[in-house]
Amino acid sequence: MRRIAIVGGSLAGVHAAEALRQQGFEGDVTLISAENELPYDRPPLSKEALLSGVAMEKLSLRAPEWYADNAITTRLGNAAVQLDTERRTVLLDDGTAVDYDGLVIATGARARRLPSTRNAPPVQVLRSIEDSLRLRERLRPGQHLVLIGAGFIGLEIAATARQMDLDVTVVEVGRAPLSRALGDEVGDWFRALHARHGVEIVCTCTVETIERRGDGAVLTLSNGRVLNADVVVAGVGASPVTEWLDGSGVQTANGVVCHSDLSTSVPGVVAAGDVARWYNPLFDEEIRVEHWTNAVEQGRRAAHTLLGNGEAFGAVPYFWTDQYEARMRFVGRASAATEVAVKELNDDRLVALYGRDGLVRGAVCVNVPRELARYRTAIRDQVLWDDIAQAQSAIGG
């Protein structure tokens, strides 16, 4: 193996190569990414980005130099267009390619979009730096924005547009915001925090139209209510960037489908980040995990598959989210959880796991940092349910 070609421009994406050079590999590595600047952090993107400014110093994963120096060259402003498994080839937008002896595929995923219509005022999103500047510029003090989705973005977007002295209105589907990856007990949690802060957040219910008025937009919702908004964003979820793989043989289906080494269909090809669905033997199902702490530690085990080195990767996952003074910090899974427990419930402060198969799957902590790592053993070493779930809270006394 020769020349290794990394497609994606991403957190997964860098890791990967500098996986690639700590682990001895001499050969060609090649960075293509879709985007005109180099690798950024994205989570600053809905809260200091947005509040203070972009600040690519500070949002670049690494130094301009550090590309040079690890002899990595990269090819900016091209998106991979399709790919030929048996030349072993990657197409670039502008018509060139790229050869490779062994692919890492790290495209990430992009913000959905709701459907455009004739005469539909602008419907922000935010995934990119493009798109951060594009918000702050639009958004001023006094201003009313209306957030469709009660995600973790819009929740983000909503806490920082606060910040920044706007009137803001959450437009969410389910009965509370983060109740679907979640459960309604945590997201009830939510909405009050939001409430406390002056945001509206109304649920179970959709947005039956968005028309233009002036410069900004008139929301008609499910329930008959008519919000005016002068910004609107859609924070809806994101989808992976495969449409470039079809008819090349690497089997997608919501993601990339990999094995639990993190290699796909093809040989000499590895996937990482966002865009990888994978077996996890730790919880003996396949999973598409699109949080930071999984890119880094994706994108690293990938290339060491690559390198003939694999092994199953079988972490437990981990996501944050700050919103206002609330720090929130999850481990595991909460997906398909058969038993909730909430250990601690305040304004202040909240602990609830989440339980499956007779084993603790997840566990959310807000505030309580020291809490989250004897969860995330607990997910780890598969500790029967009812052994913690049952035990009164170390915080509780």
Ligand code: FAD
Contents of the next structure:
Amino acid sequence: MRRIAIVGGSLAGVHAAEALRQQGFEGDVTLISAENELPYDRPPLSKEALLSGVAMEKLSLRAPEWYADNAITTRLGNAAVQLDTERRTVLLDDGTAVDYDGLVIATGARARRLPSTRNAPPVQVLRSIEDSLRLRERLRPGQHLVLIGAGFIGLEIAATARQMDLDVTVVEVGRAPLSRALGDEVGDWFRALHARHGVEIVCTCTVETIERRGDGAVLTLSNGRVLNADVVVAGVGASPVTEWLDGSGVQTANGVVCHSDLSTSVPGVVAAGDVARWYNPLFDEEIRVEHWTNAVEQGRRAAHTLLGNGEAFGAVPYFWTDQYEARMRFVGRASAATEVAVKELNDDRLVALYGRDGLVRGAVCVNVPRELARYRTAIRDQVLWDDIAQAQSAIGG
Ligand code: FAD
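Starting from the form predicted alone shown above, please give the structure in the form predicted together with the ligand.
First the chain shown before, then all remaining chains and molecules of the complex.
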């Protein structure tokens, strides 16, 4: 293998490039990115970068000289528009092509947008540095921000906007914030956290109409309420970026379908990060994970697979979110849990465990960092739910 192309210049792509060099690959490595910036970190975009504005150098995943030092050719501001797996060529939007012997797909996900309607005001999303800067420009103390969707990104924006002295209302279709990811009990804890900071989360409710009024918007909710907003942001999830693979033979279905070692349906093509859907042997299910640590670990593993050193990727997913003084850390899987044990220690600390098939599958810890490693090990070692739930009752007395 002489030439490896990586499509997607972000977390998974950079770690794939780094792992290729660390594994001793000496051929050409080309990193192709639709964005104009060198790869940067996204988690600060809804937190400190939104609050205080953070210089690009601080967000960059690697210093500019790292690419030259590691002989990584970058093609910035160039989106891949088509893949020809017979000729092993990636076609870019400027009409040029990059030939490869091995390919890493790391095109991540894009923020979902609400369908646009006549007279609709701009509804912002937050995925890129550009989105974060644009939103920061719009947020002014005393204004009313309405967020549609109480997922992680929506709630992080809510917490940041409160620190910027905006009034904040969140509209959520589910019974509680985060309920799809973490269940109603943990969702209720987050709802109370936000209420203590002056944020109202209106649950079991949808936005029926949004109309422009002056520089702002008027939203009509399904419960009949009308909200006047200065700024509206949608945090309604993200979709894997796969349309450029149409017709290539690379199988997609809510992401790039991968084997457990992150190889795809086409030889010489692997995938990693938010875009990859793979069979995780630990949970015995196909999953796609939109978290930072997963993108790092999969970028590395996909590079190993491409170089012929592949193994099944059975990592325990890990995720964090910071909202106000709450530092939440999550390990494992909570979706499809049949057992949930919540230990509410107090307003500031929470531990919740998730079980399925008689095994412990996931754990949430808020401001209880020392418990996390223990649960990660329990999930990895497939400890019985009854054993861990019993030990759980000892936490916090
Ligand atoms: P992405 O970061 O989505 O990068 C994909 C790259 O590919 C992008 O640069 C994109 O422009 C490029 N691309 C797409 N299509 C093409 C194409 N056709 N041709 C060329 N390039 C293309 N995770 C946590 O665990 N904790 C957090 O607190 C947290 N906070 C977050 C806050 C925000 C605001 C966001 C947006 C994400 C957050 N995440 C967090 C998630 C984490 O950042 C992602 O899981 C991670 O960025 C995924 O990396 P990736 O490389 O797979 O994809």
